[in-house]
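Okay, so here's just one chain, in structure tokens, the form predicted alone.
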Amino acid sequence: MVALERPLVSNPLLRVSQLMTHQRGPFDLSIDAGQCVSLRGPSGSGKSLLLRAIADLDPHQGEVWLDGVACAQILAPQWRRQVALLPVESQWWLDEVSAHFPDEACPWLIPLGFSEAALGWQVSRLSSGEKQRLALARALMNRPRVLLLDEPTASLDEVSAAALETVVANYRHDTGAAVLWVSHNAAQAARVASRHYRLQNQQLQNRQLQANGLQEGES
């Protein structure tokens, strides 16, 4: 049997146009299907606010499109399932981990370093790193088309961080999801992403990163 080739994507999967939020912007950005873009910048420059606006969690001006369909044309809960934000600190509103997951099996638990028994844990016993990895697994259960990752490995050790990077890469390759990854770690940004932006002075600047994470001109 001959494998069918994927049709060429003529438009970016995620497109941000003239987006303004909390007096920051306007921002323009596009990410193709299956592509990971990194975003870096000083603390307080607005990276998290930009992600929240793309996820339609904060008031904003301008527009965001998902595969050519404007955010304004999609109900907010549906948009947030398809354009999933993983914040620095994940939110847990029920006592047991399993209450946050559907009944179907979660294929990302073991790759993220958990056994199925983790679903029976109390949220109160979770460390910050465990919450972050389980929050990613929870988000992936909705099969999002876009992942907005805000410092997803900030509270993880090297082994757990590597596992999370692998899970995101595999999900992106398997589904064609677009990823916008905020990281203060230049080496990580160079490792996980193929395009790189720096947010500074309310402007998104294209940057080239070497394999060691250094920008052109740095030493």
Second form
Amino acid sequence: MVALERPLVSNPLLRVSQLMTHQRGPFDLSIDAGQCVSLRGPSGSGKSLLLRAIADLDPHQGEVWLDGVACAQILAPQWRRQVALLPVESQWWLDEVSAHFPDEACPWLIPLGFSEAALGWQVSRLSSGEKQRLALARALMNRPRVLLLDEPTASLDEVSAAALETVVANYRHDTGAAVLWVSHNAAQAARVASRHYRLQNQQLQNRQLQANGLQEGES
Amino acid sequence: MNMITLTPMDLSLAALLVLILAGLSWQMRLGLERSLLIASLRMVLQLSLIGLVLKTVFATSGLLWVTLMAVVMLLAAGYEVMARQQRRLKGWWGYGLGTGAMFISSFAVTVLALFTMIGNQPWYEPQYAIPLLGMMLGNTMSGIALALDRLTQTAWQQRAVIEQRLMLGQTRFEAIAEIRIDAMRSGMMHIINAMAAAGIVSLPGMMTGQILAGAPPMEAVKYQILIMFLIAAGTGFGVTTALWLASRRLFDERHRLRLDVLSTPQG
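Right, the form predicted alone is done; let's see the coordinates for the form predicted in complex with its partner chain.
Below, the chain from earlier opens the complete complex, with every other chain and molecule after it.
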């Protein structure tokens, strides 16, 4: 794994400290380079709000560090290019898919199950599953160092979901990116992540998962 | 000028037409008679009052009185802009934004026109200054009100799209650029249409009034052309300023969309 070849530093790639948003928190979490961490919790527990605050889309207290650099020290658009949030429902504001992509080849189309021609498609004719996969490809074009994925396979069938999991895992291994993956599916969480958080009653807890996805207990 | 003075009798005859219409509305149960009569009464009272005020201001010709009148007109126009917003900016912004933008555009263009184009002595001669400013304010007011309403409403509806663009690393200006262009267009549409239709579809009100009052048609036309240019420029500068300020206000310094600066619509 690339992550092991990186120099051992005490700083995790992403560190969230005493983060409070919309009267929730304080939350602390950290993710090392090349690591994928799952986040689960009941609906309405604030998982999406936590992701929004980490991407600096909502006013918040506390601080988030990327590789030792505080969010407040970087211009917000630059921060969001490096800390990419993939929302549950992606938005497309122009007619053609390609208009939402920068003018360079997108290497993730084929691994995600598309042909190069997909860029020429009309947005109005995309299915929700196609939108979800294309939104990941679009987000990766910024070469983010952290991926915040909010139920990225919610509207995907098993085949497409597996393709997406593989694309994220390969990106993580190739670039040393950190991934925070919100999932309602325990089996998926166990499959994609090496550490697990659970958000419940305003508390962020470390959890261990068995290989079959059932919860064993707190660590 | 061979101006034909209207007698109270002439006006009463015209009023009789409106009364007949009100009677008809009552007969046919259209429910319009009440608002029609109240609006007619308001129009007569307000115009008579402004006639008296103008008569006094014209008689004094002092800069102080002209300025006072101009300020009252500006504040009233600022209130109108605010009242026409579905979702206005909270606090002083709601009032100050439109008023400020009109102050910059209408006042500046009017004063420029008085100094350079009309060139009367003194430049603030109320017979020219007040009607000119009135026409400028009336038009920039509609433009700014329409544009601001469009901007805030669209931003509200397209919140998800704006935030998606921010998530992809766009700046606040990039993320709202199309919405701003759209709002600019709706603010300018009225005056652009008016210029395109002037003389063919419609005879502009000011020119018609001058001709009725006995002015030679070509002189009236020249004035109308001047006014149209001034209104177009004033509206454009006013709308640009208002949209720039408002779209800045919709985001904070961390490029976050802050719809909490907007009030919720009443009713």
